[in-house]
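First comes one chain, alone, set out as structure tokens in the form predicted on its own.
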Amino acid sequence: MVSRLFGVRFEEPSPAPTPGEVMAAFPARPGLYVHIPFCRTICPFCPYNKVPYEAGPAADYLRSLRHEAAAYLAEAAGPFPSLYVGGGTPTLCLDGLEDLLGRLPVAGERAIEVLPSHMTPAGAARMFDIGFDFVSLGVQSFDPEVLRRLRRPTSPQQNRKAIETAVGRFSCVDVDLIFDVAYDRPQVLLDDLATCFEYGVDQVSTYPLMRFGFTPFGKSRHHRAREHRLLAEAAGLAAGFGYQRRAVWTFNRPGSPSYTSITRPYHLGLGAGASSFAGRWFTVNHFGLDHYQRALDAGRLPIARLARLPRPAAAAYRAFWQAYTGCTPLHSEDPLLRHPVAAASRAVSRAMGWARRRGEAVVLTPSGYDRYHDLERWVTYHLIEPLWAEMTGEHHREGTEPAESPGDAHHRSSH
């Protein structure tokens, strides 16, 4: 089957490509990312690979998943620049997780996601002498009618409990919070972000709810000026606690790193339902467990889609990624930057009024932000949707689609 988004050809490749053929695409270190999709329970507005945990196929998938990693190992030269294991809920499998962090060589940062239940002190002692030392905290809201509605597990009590327990112990500790303008008072946002900015967190991500069609949301329209109106109230009131905003949806503590996974340049996917972004390709794995597991014991790469990117594709994708994060430099070693199409995207948003000029980088307006929220919906809905919508009947065809259910809890993901 074929894929064929904004103009780019996604394709079943035949044959899979070899490890050495993945690294050498890249045009420089990628950061890992690693994915675990099993959750006790499924949350209905996740559109992440996700599977119902069981100990037994966790521990076949990890082995695996070890497999996978010493294949790109064999032919990598020098550590990664950073790792990031998300899911699923990823804390369900520490002790695999152990054991996998001990083979990958990483320089930098050692992310995970945390399902705030989970950020016990044990767990985050558990968590820290692994290795891990920046946290996400899936916490979404601390007021309890969108916690029911989303059908998250914990309550306001125990996600304020994580937070004390995370903050100081981590080196970046970043919270998660959805916000639906449909339906929640704008005031919900704006609440739970002062609480956080109390709390002295690193980093705070604020994500608008997105209605997949293949979730129980379904997709229904957006109010992108209620939106845009709702997030220029929290860049407001994070600037008011001394915050600054980093990328379209995060606000951060001056001098605290960023935790991110999507904003990195280049990366390479470990898992069932991991994507790597190379530059010249962009590859999918394979959603389910038993196609992933299958590709890997006949010895070659459980890739299951994979684009070539004519190199001005390539650059429109670079420049966008890197302009959400609202600041991209004028010069760079990054050789997707220095194409015309990312320098043309520069000039044509600074001319719509998006971007300026600050020294030597262009950094967005408020209009700017507002413009690249559109277009991240946009991406989204056009390019990820349709990709895995179609990856998830993998699922359908092994049995092992996930269920909607009332106990639903899965932690967003950033990638």
Ligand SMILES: C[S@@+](CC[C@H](N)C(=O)[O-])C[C@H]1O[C@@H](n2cnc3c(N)ncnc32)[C@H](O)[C@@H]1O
Given for the second form:
Amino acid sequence: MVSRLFGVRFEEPSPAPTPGEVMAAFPARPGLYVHIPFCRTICPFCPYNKVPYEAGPAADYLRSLRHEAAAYLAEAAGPFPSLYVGGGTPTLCLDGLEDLLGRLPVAGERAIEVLPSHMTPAGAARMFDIGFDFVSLGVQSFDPEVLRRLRRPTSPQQNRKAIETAVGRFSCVDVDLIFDVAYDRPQVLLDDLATCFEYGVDQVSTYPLMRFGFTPFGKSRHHRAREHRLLAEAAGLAAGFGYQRRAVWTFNRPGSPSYTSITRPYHLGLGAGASSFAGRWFTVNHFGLDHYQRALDAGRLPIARLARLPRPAAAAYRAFWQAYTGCTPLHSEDPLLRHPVAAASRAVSRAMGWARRRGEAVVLTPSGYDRYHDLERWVTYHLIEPLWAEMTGEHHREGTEPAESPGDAHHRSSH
Ligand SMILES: C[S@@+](CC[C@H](N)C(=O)[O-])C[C@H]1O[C@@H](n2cnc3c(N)ncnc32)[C@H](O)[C@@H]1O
Ligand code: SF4
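Okay, that was the form predicted on its own. Show me the form predicted together with the ligand next.
Below, the chain from earlier opens the complete complex, with every other chain and molecule after it.
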């Protein structure tokens, strides 16, 4: 099958590229991403690749993950600069991850997404012993009504306890918040943010709820102007607490490191549904666990789609994610940031008042943050959603799609 997204063809590669070909495509050493696609309960708004957790399939999956890692490691000269373990709920599989991390050479930070109820004192000690030093807590809100509407498996108390346990224990503690201007009292996000700032977390990521048509929440309209207004209020509140806006949706304590998965210049993804950006190549692994494992069992990489990007498209993609961080260096060794397309996007941003020069970098202005917020939403709905909707079809074919829990039908009608 071939999917075409804005002129870029995502093809089923035949034959799949070899690990040596993938590694050779990277212009610089990539950050490592590892995907754990299991959750105990499925949240109806969540678009990420996941299936309900069962011990047997999880153990089989981790075995395949080790095979995939070994295939790339045989071609890698030296350590990876960073590791990010996301999901799903990676903290359901800490034993398997301990074994995997023991095999992965990583020079920099090792980050993991944590369901707040798993950040107990014992859980924190275990994650730390395994080698994780950056953690992200999926708090979403401290408001019981918001948590109920999102059907989150954690309570406001568990969310608070998780933060109290994590802050000061890890080199970087990020808290994820979700806001939904269509339904929330806007004050909820501001109260939630203030709570995080009072706890002194290193970073707060405030995501607007994205509504993917293939999730039980289904599609719904955004209120663009209200989102802009709320983000501007959030930025003002953050400044009052001495926090800096470092990316479109993130606020950091001064001096804290940034917790980030998507703004690595290049990344190599391992696991079902993981993607890799290697400059001229963008690859997506099989989403279905059987598809993923069968490929590895047959001695192939589990790459389901490969897009060969023309150089200008690769430069535009690279420039987009660099700008998303709020700061693009004027001088870079990265060939894609030196490409005329990247230079032109900086020039247009400055001419439109979305960015301005600060020292040897170009930084986003408040109106630039709003434009990037809009662009990010556009990328989500026009590039990511169609691809993930198609790839999620593998679950339907395997009969492993997450079952709708009672009450989801209500969510579909009310969103
Ligand atoms: C894989 S999840 C987090 C890890 C863990 N499974 C949990 O739920 O706590 C990563 C983050 O994505 C964000 N997220 C999930 N679905 C979203 C959506 N539809 N729109 C915006 N953000 C979303 C949430 O903030 C979530 O914490
Ligand atoms: S939000 Fe987290 S716990 Fe909920 S389904 Fe998504 S990955 Fe799983």
